[in-house]
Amino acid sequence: MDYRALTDYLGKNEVHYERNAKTSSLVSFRIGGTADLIVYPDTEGELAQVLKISHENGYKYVVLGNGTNSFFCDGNYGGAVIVTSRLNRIYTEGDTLVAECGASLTECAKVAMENGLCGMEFLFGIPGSVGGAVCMNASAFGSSVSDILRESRVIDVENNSIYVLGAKEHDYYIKHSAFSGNKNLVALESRFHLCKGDKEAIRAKMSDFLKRRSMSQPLDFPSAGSVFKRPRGLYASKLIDEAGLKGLTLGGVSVSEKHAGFIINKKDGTAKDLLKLIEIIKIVIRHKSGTELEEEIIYME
């Protein structure tokens, strides 16, 4: 595809981009081939313009934060990957923490702690970005983003408009949100309502959560966190464990022995390996329990 309209803008405005670049380093699974174009906007205005140009010219594109719940195809992704990692500003206003879409969740928790604000401790150690967490309603240890989210400023690419989405308008329920399946709606910045607390108590809680994560999750291997959504009233990891699938390996990927809900990239895993292993797990669980597992991770092909 001819990306001239986009590359002309990127070159003229000195926005960093790469052609035919590797995608595996963009995702926590470390799985993927190449992409036609990888773009790194530095500002909200640049991100908005890149989205506008891509939409108007019919370019295939995906917006990516830290890539912690996704993986790319083994071959070439025939589109533009728009990476938000440079949009990472975090600041506080009283009891509110404000963060751009590319900001690290762990860094947000740290900034909150440093300012004596509690409520974000559960996000400490999650390797994702604010944009992804807001879109997926990230949760851990009985808390979720929806518990603390006040509002988000979003861009509607279809209508080329920027507006504020209130907490209820995010339309959260079981790993679904207003952003689900809608690539034209992109979170730019979010505001979180927190509470005043004791800095050392907050630090201790964060440390405890991190310790619990390291004990229960395979943090020493590349992965994308929980592969499947939680079935209503059940736990995917428990179903997979009870089916005896821990350790099941296909090519370079394997069901974690530590946490059955995780698939890990043990050695040079490929998207082909991962897709086959996911399908095997779904078939076995369907046969053994009658439960249809649904992927939480996103495949970009």
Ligand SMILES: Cc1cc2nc3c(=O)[nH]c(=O)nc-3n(C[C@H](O)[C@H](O)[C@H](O)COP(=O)(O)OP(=O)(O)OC[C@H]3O[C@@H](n4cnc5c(N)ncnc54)[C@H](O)[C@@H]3O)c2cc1C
The other form holds:
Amino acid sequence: MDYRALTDYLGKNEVHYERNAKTSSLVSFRIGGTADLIVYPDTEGELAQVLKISHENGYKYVVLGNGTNSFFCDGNYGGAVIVTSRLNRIYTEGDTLVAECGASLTECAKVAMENGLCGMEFLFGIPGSVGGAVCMNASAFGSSVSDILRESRVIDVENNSIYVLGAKEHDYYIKHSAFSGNKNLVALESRFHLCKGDKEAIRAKMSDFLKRRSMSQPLDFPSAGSVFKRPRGLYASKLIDEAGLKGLTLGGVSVSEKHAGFIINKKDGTAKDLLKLIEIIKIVIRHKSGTELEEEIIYME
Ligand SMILES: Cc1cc2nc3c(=O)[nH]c(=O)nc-3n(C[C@H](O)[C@H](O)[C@H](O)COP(=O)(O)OP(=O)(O)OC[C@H]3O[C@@H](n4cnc5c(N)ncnc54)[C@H](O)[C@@H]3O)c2cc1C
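Now show me the form predicted in complex with the ligand; what you just gave was the form predicted on its own.
The complete assembly is shown below, putting the previous chain first.
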């Protein structure tokens, strides 16, 4: 594919990009081959322009936050990976925290704490970005992004328009949102409604959550967090554990011994290994408990 229209724009505007670059370093699973282009817009205007040019010219593209819920194919991703990490501004306005899509969740939680605002503690330690969390409705310790999200400013690439999406219009249900499966809707910035609280109490809650994460999650290996969505009224990790699948290994990837909901990349795992292991887990759980597991992690092929 000739990306001339896009590379001309990137060159003229000094937007950083790489050609035929590795995708594995963009994702926490450390799995993936290469991509035709990896683009790092510095501003919202650049992001909007990159999306517009890609759409108008029929280039395949995907928006990537911190890559902690995604993995790429082993071969070449024949399109542009648009990374939001440089759009990372965070600020507060009264009891509202505003963050650009590429801002880190952990940084948001810290800024909220420093400003004596509570409600974001559960995001501390989730390694993703605001855009990824708004898309996936990130949740932990009984709280979800949908509990605190007030609105997002979004770009609709198809219609080349920017508008505000209210909380309800995010259309959330378990790990699904208006963004799921719709690459043309991109979150630019989100506003979160928080409450005044005691800074030290917020700090203590955050450090408790972090401790609980390191006790229950295999943080010493690359992963993408929980592989499967939570089936209604059940826990995927419990079903996998009860089916005796902890430690099951295929090539370089294994079901974590520490948390059965996680698959870890033990050594040079590939997307092929991972897809096969996911399929085996789904078949075993279907036969043993009649539950249909559904992937939470996103495969970019
Ligand atoms: C060790 C570990 C622990 C984790 N713990 C948790 C946890 O407790 N709770 C939880 O919910 N998750 C958890 N996760 C998963 C992950 O961190 C979250 O889902 C996070 O919200 C994903 O953010 P990201 O920026 O990494 O998303 P990415 O992987 O970059 O992207 C995920 C999806 O969002 C889309 N996307 C990204 N940015 C935008 C945007 N601006 N607009 C529209 N779409 C966008 C992407 O196209 C993709 O479809 C964990 C992961 C790891 C590795």
